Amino acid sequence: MSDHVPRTVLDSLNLGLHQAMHDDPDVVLLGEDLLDPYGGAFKVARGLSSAFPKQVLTTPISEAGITGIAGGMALRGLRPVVEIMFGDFTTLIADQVINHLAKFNGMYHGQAQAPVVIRTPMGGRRGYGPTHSQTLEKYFLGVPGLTVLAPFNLLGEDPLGAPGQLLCEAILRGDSPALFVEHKLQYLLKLHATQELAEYSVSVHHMGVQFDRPFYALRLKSAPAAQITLAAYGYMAQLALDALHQLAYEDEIFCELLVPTQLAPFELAPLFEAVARTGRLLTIEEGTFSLGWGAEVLARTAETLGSGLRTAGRLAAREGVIPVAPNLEAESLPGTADIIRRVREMV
């Protein structure tokens, strides 16, 4: 492996991926485009097909049938990464997913395993229009045996980055199938190392039980106690990671930011003990409003909390196409100053 120091979120996955096939000669590669020079849409296999030649297989448009291949594979016992080119054509892929790789541990008693990685970039703010530009995770948040992961921009301890490191883990630990979730923008977003962090106190909650999903809690070091919790995931964490370094500073209103990295199943303890602390809690997400991942986390939160969360608010999309036109795109997601007006209006 090379002692190349991961600089953005795609750089961190791209090793991330070169360490888990170097690490596995059972870890295979499959999708459309990813045989170099083009190295994938989004060049995060860029280099994997000069260097494990084996491992990378380039297919045809079929997005069913690259998910229904992965699966057989799984189960004869290799471990296979689904490059899907957009996650809007996620919904191909439903079937395979929910009727059959997430089926087939409950269905066999735990004597078949489809340990199959999805990975997809999700998200618009890239002008691509209706249909290559959805946030479509939500839809695939309650599905039993299935795991949705989500990386956020940190450098973390691990030589691969953070978002490499969850991504690595999840194919060489996992026994169940996963999708991991890669926003757009994140690709470029720089890694905050701890040192860029300095004024910020960060506390990582370490979750799960066959491979770290961290959770993430981000708040001022020299702020007084949070008045809101922000939850936020992805792109939307960094962009609400703004949002409390402007809220600081311009209105003396402080947050804490919890910033989870396993979006399904729901593992919620550090939110809630947040919470219980400030009493209000925004969610921020770039899917559309109803029935999305903030709902269910509120739901939950005050489930657990009963009178303790004291105000509740959700931001996310409008609900409607994504328009190609710069302006009106960013009208139709939530931005910066989206979430630094809701925090104004419950604080």
The other form holds:
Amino acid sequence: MSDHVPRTVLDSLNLGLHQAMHDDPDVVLLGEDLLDPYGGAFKVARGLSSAFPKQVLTTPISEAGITGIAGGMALRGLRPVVEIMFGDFTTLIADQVINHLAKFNGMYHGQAQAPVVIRTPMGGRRGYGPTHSQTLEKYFLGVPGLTVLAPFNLLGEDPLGAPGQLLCEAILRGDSPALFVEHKLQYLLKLHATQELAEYSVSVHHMGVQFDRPFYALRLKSAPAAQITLAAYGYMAQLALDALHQLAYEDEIFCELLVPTQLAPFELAPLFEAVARTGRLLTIEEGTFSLGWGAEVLARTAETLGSGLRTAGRLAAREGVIPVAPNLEAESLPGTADIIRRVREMV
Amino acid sequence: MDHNAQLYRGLLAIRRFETLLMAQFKTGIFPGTTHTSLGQEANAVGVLTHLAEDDVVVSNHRCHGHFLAYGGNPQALFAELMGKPSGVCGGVGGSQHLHWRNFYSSGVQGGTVAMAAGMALAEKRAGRGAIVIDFMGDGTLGEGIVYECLNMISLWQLPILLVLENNQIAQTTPASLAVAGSIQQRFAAFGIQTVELDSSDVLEILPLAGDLIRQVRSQREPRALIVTTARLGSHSKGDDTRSPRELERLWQARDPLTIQAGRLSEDTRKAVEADVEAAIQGAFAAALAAEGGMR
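I've shown you the form predicted on its own. Could you give me the structure of the form predicted in complex with its partner chain?
Let us now look at the entire complex, which starts with that chain.
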């Protein structure tokens, strides 16, 4: 519907929403401060209320209410999308997600579906402080009936760009509720076009039934066999890619980076194949360390590969509040330098 | 069958379903627990008699009466409570998680109001003329999401009738220890027109509910009905802390079955009772004979 080529993740997500609303008038976006000219706190919704005035509903500050309402709408055939302004506020919607949206299909014995997509930006590094910087999706991983998705900043084959395509397809084709995890700094990341990634070989494992949730594997072309597998998603995947590049050129340590776009349910076959070759796995996430995404990924890899997993590590945020002061904030969150340090230790 | 006899039949079908359920719980054929609507049958019948085919009903943990008054099959409900594949939801949902046609119930109080509001928003967009009826209780008022939803129901003028069954007790906690201020003013504060009635008489509830449902249907805006009622049974299987004297007083004054039976000739009453007895016993026996369940 547009000749516009998305340049950033933000562009791509915005195009994905436009496309979904254009394709299906039953797609309705609910959230706070969505109307133009503001277009949402991070501008992902920009232009939508002008182009599709009947499909955008700006709401009071009622995260639980709008999520529950979206559940009721979905049970009656609509395809609602909810924008939660900051990922930190997903605690307010937990009951609606866990006890309502994710339950309907199972508890009504398959006789009802609630395909709601809940989009929200997680993450720090903007100086927003303790209640506006967290990465909380780990609390929603492993909720039966809930899909958790996170886009990666590739351009891909689709004119929407990979993030917009993932979002658009989740909205139009998903048959269960999904938490779509964005990241505040990821919005501004450039989408890597194939030519810019010429140094890399990118293989894509196509996962999912109703729609594709690609699982990417990236390594440097013509590099020796990878010595370690890195696993990361979302914004951390970009930091891991930066680390992979530096490690190759500065340390001659060669890594392979595995990037899922579906975090839950956990479907990790491409990762197991990669780790079976390297024997080493480092998981990288911006959430806090204990009981996080990496813990589950490592546990499953160990269960699957047994002694084939020789060395394992997790990199995550320090367990404390995320400070506003830039130096303190940077110390609390894992960065590229931390990834490089951990990889050197492990190889 | 005349109107009064028909209403008595509706009330009695719920009553016999639940008294049989409670009697049979002791035999171990029903897993888990259940909440009965003994004493509140007139709300279910008085409100849901006015349903149109496409209307949507949302209920809560105390939903058997609403389900049966909606037209739900007692055999499928018994089977559901027995945990059988032939149940309403294959035995997965049990007593408080039912879905059949446009009927939905769920077990977390405040969330049902959000479900209902979302459904009313869907109906408003669809423009089919259907409305949503949402049953809540005085206990539901303790959860914050209710107020978020009342605000949006009013802001967006959603076609919904909120029926608050004020039985003045939440599990074991009397409303005097849980509900401050006025219930009516809670709705009024959001600009939702509200009618209050203190009655267990189906003939009083019926016309009032009918007026409100007509208003929601024709004006496409929300209404609330607060019915002060009496829960004559325990919260679930046997957790009533009220005194036998208090319960005796409520049974004497507030039993909707007694009130409605008084309007029938003895012959008519007996005929209805025999008819309901056969239907409920038949539904129970058929559910019990079906495959699956506890034994």
